[in-house]
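Coming up is one lone chain in structure tokens, specifically the form predicted on its own.
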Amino acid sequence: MSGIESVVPTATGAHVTVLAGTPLHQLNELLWARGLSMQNLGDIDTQSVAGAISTGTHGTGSAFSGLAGLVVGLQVVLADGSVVDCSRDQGPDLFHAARLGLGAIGILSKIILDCPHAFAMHAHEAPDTLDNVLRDLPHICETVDHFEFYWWPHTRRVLTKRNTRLPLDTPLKPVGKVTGYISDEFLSNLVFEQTSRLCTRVPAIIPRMNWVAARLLSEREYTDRSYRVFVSSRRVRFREMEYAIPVDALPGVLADLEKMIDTSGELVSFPVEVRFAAADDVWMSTANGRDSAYIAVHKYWRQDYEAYFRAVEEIAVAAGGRPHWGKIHWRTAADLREVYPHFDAFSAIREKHDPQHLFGNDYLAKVLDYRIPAEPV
């Protein structure tokens, strides 16, 4: 179930039919060889295409949607064994439900993606302060194609990442092997792993370690193929929760988060990641109907995370937040229905195409009021 089946040229690129099990890192190479790119990507590329769109994987960029928003057609294997093609014009309700279906609608077998012509991208990473970023945020989001930042709790320091799309014929100046190893492998993975272990054994040093880490950040710029700039190497294990909130709510949510950390005594060694996405019309997308900011919090996998994550969730919920479907959260169908305008429409399509709840599991039972089959089928 891997590979590209067909490419149909369009004015802006092509509609590419991809077998649903294709890993994103393989798809990026296959597209580039055909003069195409993904419109946007997250910083992880190990997922299958089906898994990435079904759980709401997104990148960053105020003018760009998550990966499900790039889907223009699907082939779905339904619970009765039938194989159905759908799009906005052909079976639109099934299409709207299945392109971010949480595995509840059916099994995706083929996905048609709207892919632009291949493009290069210039990356500019630089340290800054949280106050500066929040003050200039509207202008930054309007003028930078793909913007994100990382805030170190217990400090007011951030690392900003500004990625700018460039024509394909732009000369590439990728990160050098030595520089890349020192920054992306040695510091970001090897050293961070060791400091995370140390902070787990001696939590009291976390604020000081964050202060040191934030001041060791250095500025760098490079230009490379788009997907090589989007994706980062992540080898330190962690647990994560991420919430989508209205963009306008971001400053207040970060202020409440900082206050909670300072007053609760919670010690947080991982930076808080903030990204952005344009509103879309995907029924179960975290950005459905509203421009969104994403706040992702992490804990090293050897550390207890529940108290911290629950406190962050309480803050995000108060701001109308929607949890990332593929990450830790404690929301249930009862309150998720309130923040998803198309929740009942999605449920109706699920009932229509899987009345026996063949695809039920514990997670879906929680978030969709989904019954689990009494016996294996």
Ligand SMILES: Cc1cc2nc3c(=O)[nH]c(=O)nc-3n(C[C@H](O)[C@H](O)[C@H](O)COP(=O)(O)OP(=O)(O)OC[C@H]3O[C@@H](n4cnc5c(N)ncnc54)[C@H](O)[C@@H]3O)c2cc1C
Second form
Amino acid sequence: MSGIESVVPTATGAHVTVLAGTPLHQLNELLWARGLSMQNLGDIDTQSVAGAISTGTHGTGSAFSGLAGLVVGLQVVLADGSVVDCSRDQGPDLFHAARLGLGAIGILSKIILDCPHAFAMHAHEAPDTLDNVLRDLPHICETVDHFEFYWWPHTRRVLTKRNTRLPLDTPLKPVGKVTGYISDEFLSNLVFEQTSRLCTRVPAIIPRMNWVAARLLSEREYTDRSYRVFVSSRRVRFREMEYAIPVDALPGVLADLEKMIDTSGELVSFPVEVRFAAADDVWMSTANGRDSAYIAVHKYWRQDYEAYFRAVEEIAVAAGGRPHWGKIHWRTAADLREVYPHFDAFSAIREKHDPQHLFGNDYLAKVLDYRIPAEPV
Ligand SMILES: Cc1cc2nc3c(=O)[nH]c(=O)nc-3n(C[C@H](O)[C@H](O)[C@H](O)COP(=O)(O)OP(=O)(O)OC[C@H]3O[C@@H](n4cnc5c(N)ncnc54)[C@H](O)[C@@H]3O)c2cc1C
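Moving from the form predicted on its own, what structure would you give for the form predicted together with the named molecule?
The next block holds the full complex; its first chain is the one shown before.
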């Protein structure tokens, strides 16, 4: 189920009906050919549109929502086999639940996305210090369309990424083939894989390795089609946990995180990724009702991750954090009800449309507090 079914022009771009299984990389090309773009994207483009919105996939940009916030209509196959269209005006409760439905509401078959006219994007990556970034954060978030940074634990160094939206007719200056290979493939994937293996065998070298990595970071700028700037190649396997916290809590949470790493003896070779999103009104969105900062922590897949992730989770939860639905966490329905104002409304819609829990599974039983029926339905 992939491809674009229809395009209805709007003042700012178009409402595009997409078949739910369309991979984002395919969608980006299809949109571009029609003079359209995705408003925002995460780090990769291999997900299906349905998988991405159903788990709350987001990118960065304090004026932009995650992908579910761009949905203006849906077609859902419900547990009883009925096929239902919904939007803000037509079945709004089903719409609010199903546009980030965790697979619990029904099977999405079509998704209508609000897409802007195609735009180019200028990328500026630069090394900096954590103190500088935190000091200037409100100003940076206000003036840069899509800002994120990576902080190397055991150092005070960061890599900042500032992406600025530009008109479509801006001359493009993409990363050259050789530079792109060295930076994005050789260093970010091949060398990183080898250093990750080395750090797993000899963890004591991690602080020194991070110190070296943070000093090797260099500045670069390029301009390309928006979707090519949003997305990167990620080929080193890792485990990840990510928490959305109120944006004002970010400096305190990072300070607690650094203190925890320094005092626990935890050795962390992967940088901590920090991103931003505007408040949205998607019921189960990690940014529902509040401007949010995202803190993502990673461990190379051959390394133990649980003690580190649990310690980070404790810090994020104390700040009112909400875990990414598609990444590792240990929160349960009782915890999540506390941080999602629409948790019970979502549960009521799920129960109404799937009373026999056809779409239940172990993960949903944990986070949505419903029992999988003893007998198969
Ligand atoms: C390397 C990597 C980088 C990532 N970067 C980011 C990032 O930058 N930002 C971010 O927020 N996340 C990120 N993620 C997480 C990723 O976006 C989510 O895990 C996403 O859900 C995966 O999409 P998928 O198509 O593989 O989903 P799938 O695994 O196919 O589906 C995920 C879930 O979505 C639901 N679902 C799927 N299809 C349907 C359907 N048709 N109807 C109803 N429900 C459905 C189901 O509940 C399913 O379990 C990253 C993941 C990886 C592995």
